[in-house]
Each structure stands twice: as structure tokens, then as C-alpha cells.
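Just one chain follows, in the form predicted alone, and it is written as C-alpha cells.
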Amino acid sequence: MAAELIRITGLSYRYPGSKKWALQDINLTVAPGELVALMGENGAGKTTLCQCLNGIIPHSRGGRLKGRVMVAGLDTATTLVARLALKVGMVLEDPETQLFTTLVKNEVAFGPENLGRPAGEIRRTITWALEVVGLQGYEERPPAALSGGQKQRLAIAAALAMQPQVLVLDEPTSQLDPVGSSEVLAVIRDLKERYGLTIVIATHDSETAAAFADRVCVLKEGRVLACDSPRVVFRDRELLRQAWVRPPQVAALADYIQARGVDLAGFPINLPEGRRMVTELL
């Protein structure tokens, strides 16, 4: 297995007509299978590190490239944005910008059709990549007619469908209501411990960011500032005020139990610790 399957080198970026580069100088490395969650407040970089990973930019986006993206052996600023969707897909994160066909099971199959695969294929693959967001038997409803949460759910079942290496996912539940971000992190989650997929994932959620990263990357015009662990990321309080990220709520509450004396066996970041560390102090 190569160590890893996202190289990026020197990277930053400028759009046409700015002055300011977006991103400055990133360097960063993905392994296969591991999920790495971008944070920083509005305007830190996450959308445009996001969109270098697919060629995106500089393709779709022109401006000014300077370093190296590399990903699953291509590089982005040379390969075409097609042969790119062959090994990474990408979800949005309004999930009303991306679905455009009349049914399921078209939204599914509308990659793969325009790859030329047979059909007993292609209805192979329908099958699959819904069966793994959890839509099995709504392949012939109109994504109009779908959840909030049900359309993003189709969205990453459409990305699947064309098998990629990597899943890039920009701020996936931040139009969701609570019942359809928990159904799309469910998927996230399945995705990750069962299929080993490699995912990046830019949210606000910390909470998200604790219970299913491997690392958090956190960046602040354009610069990442850390990436490390989220058990490291989150209890950097200064971190975290520079960057404007928000702990989760377990790690805030941890960190003012211990500004009050209490001495914790560990530091809590997401919910089961959480109750562990309640249990414990009890």
C-alpha cells in the first residue's frame, strides 16, 4: 500500500483578479483510508483546498498555481478535471447545486453511463452505492422529492458511483437539519470503517471533527496552523481562539474542569469520552 495516496507541496493559490493568495505555502499528506477534517472560519482556505484536489482549480478556476498537488499519482495542475473524477469525487455543500437528472437511480448512473460501462454494470453500481448511503428503494423517486439530508445521502451516492480513491467533502451537513446531518454522517461514518474510503472533509463541526477524524488541519488565511490529532488540535485553547474553530463541547468542558483544579485521566474530545470522564468524576 503506498504511504500516501494525497501529496501537496508548496501550494498556493491565487484567484483572477486578487492580490491575495488564498493559499500560502501548504504542505500536506493524505494516507489511504484516513479521514482529515479542514477547519478554520469563513474565508481560511477550506473551499479552495478543497477544489485543488480535483482540479477544480486551476482548470474550472484559472488564477495563479504555484506548487504541486498530487493525487493518487496525477498531477491536478496537469490531468483533466475528467480523468480527475475517476479518482476523486466531490460533494457540495448545497446538495440542491448538485443533482439535476429526474430520477435516483439517474442521478447514480448519469457518471458511469458517460464513462460507456455496460449496463448490468451500471445497475450493478446503482444498487451498491445506494445500498451504502442508505436509499435502497427509492430508485424511482425524483431527488426533488427527497429530504434535505436524503439529498445529500444521493449526492455521495452519485460520487461513489464512479469508484474514486478519494472523497472530498465541503462543508456537507452545514444546510442540514439535525436528523439530516446525523443520517449523512452516519454514511461518512460507514464509509470510513467499512470501506476504508480516504476522505477530506472541510467542516465547522467540531463535533463532527472529533468523532471521526484522524487528523484536523486547521488553517487561517490560507496557512495551515496545525494538523495534528484531534485530541492535540482541541485542547490547544490558543489554537483555537486564533483560528476562531470552536472546541467541541466535551473538550470545553473538560478544559474548564481542569481550570478548576479537577486533575482528568485524559482529555476528552467527543460524546463516550465524555460520559467516561462524568462517570469517573461521579
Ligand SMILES: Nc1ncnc2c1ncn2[C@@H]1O[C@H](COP(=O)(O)OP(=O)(O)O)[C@@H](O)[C@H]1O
Given for the second form:
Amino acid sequence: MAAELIRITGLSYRYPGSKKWALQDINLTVAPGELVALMGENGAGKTTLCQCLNGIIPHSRGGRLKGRVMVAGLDTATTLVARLALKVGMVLEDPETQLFTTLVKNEVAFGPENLGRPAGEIRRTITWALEVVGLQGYEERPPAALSGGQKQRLAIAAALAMQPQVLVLDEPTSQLDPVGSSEVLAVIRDLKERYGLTIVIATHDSETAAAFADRVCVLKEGRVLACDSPRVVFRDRELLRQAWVRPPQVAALADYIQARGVDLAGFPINLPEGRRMVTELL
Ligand SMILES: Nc1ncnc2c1ncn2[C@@H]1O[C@H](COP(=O)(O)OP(=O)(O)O)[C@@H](O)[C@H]1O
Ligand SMILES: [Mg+2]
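Let's compare: the form predicted alone is above, so bring in the form predicted in complex with the named molecule.
What follows is the whole complex; the chain from before opens it.
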């Protein structure tokens, strides 16, 4: 059994009817417990890459796929989407479009019920999944009555109910207000740190990537320009410029200070590191 949970080799993909390759020669592996952030401007290929991980591409979309995508030992090209759904949980950008039952508890129960799990196990799953996302006590509420952040957390709970090995989140906070956004990010951090879940998250938010990604993969026009630690990526001004990725504010400040000839011991990319930098400079 391979050590990595995701292994993408030589992946290129073209949507049906399109002349352009939406993804070009992607090679990427993700180890168990890793959190990988996909970044890049609109149209860079983040969503397309996410959909390759749960088999929606090519099974539902068609088009032309070259190369190979292995997730949890399964080849996505030859595995049914329903089977892949047991391994890969997916959370989408829009909290409104992914909830479709009338009660919070039904939303979480939907997947396990379809698998024919026993009622007692489903009840335990509901309790556990809602607790993980901080929605305990909301079982009997209609999803429509929840805030955007709560809806996204419910979508995460519904994905967790299938006990996936990989969670893929496609810009999960881009439609949320700052409060909803930080609620969802706190859950994602918990899933990584407390539960050791393997996570792939497409995001425009450099602060998020700098705060808890193990690696940041920068995409441009369907190619991976770089895939490295946030510190390496966010100090590479030329790379960020080329890919239209904004550096975290703390990294931009560090860059500014360094450019003025101050020798910084480390290169801070997030707030705790930024505080340390300031303390050392004062
Ligand atoms: N359904 C589709 N049909 C044809 N082309 C598409 C479709 N969805 C996305 N694309 C194209 O694929 C490329 C990558 O898009 P996408 O994966 O949505 O990027 P991102 O999520 O980074 O904004 C873009 O050129 C986009 O126009
Ligand atoms: Mg997208």
C-alpha cells in the first residue's frame, strides 16, 4: 500500500467541446494527515482539480482525461463515483446549493442511510458529526434557517458522516461573512489537528493557507507552478506575481522590512510569527 493517500500522475483534462486543456500535466501526491491548499486566480483550475479527486471528472462531466488519479488506492477513472464518495468527502463553495433535506439531522443521516447503515449507528454518527462542527443541539432545525457559516459546517458534517479518508473543500468560505468564515476555518483546523484528516482546500485566502496548510500548490492556466511549504511559496514574490496570488499581509510586511535591509531571522507568514518578528525588532 502506497504511503500517500492521493497520487496524481501526468493528469491533463479537457472539458467536452473545449479546445483548451483545463489541467495540464499535473503531478501531485498528498500524504495522510496533510492539508494542501490549492491557490491561483479564477480559471486557474482549482475546481477542476477538486472534481478530479472525487471522480465527478471524468464520470459526470465527460471530456478527455489523460494521466492517472489514485485516491485511497482507487483509480478514479475506473471506480464508480458512489464508491469514491466513501473515500472522498466534498464541500462546495455555495452553502445554499448543497443542502437538500428538511432537518439538520436528516442532512447528516442522508449518506449513511443510503448505505443502509443500522439506525443506532446513524444516530451516533449524527451526534458525532454535529459535535465536530459545533452544531450539537441543531438536530431538529431546518437547514434553511441556519446562517451561511452554519450551513457550511453542516455540509462538512454531512461529508464527515461518510467517514471519508480525504476531505476536499472548494473555496468553502468565499461566500461567507467574516464570522461564518472563521467558524468554518476553526472546524477545518480541528479536523486536521484533532482528527488528522487529509484535506485539500481550494482557496483565495492566503491568510488561511499560511495559518494551516502544510503545502500550498499554486496553479496557473491548469499547471502547477509550485507546490511547497507556505513559507517558501509566500516569500517568492515573482511566483505570486505570476500567479496573481496575494501574499498574506504579515508576509508582505516581512518582505517590506527585508527590502529595507533589516535581516529577519525567519520569514513570518502568519500572525503569531509576525508578533515574534515585531518583538525581536523592538
Ligand atoms: N464546465 C466547463 N466547461 C468548459 N470549460 C470549463 C468548465 N468549467 C471550467 N472550465 C474551464 O476550465 C478552466 C479551469 O476552471 P476552474 O477549474 O473552474 O478554475 P478555478 O476553480 O481555479 O477558478 C477555465 O479555463 C474554465 O473556463
Ligand atoms: Mg473554482
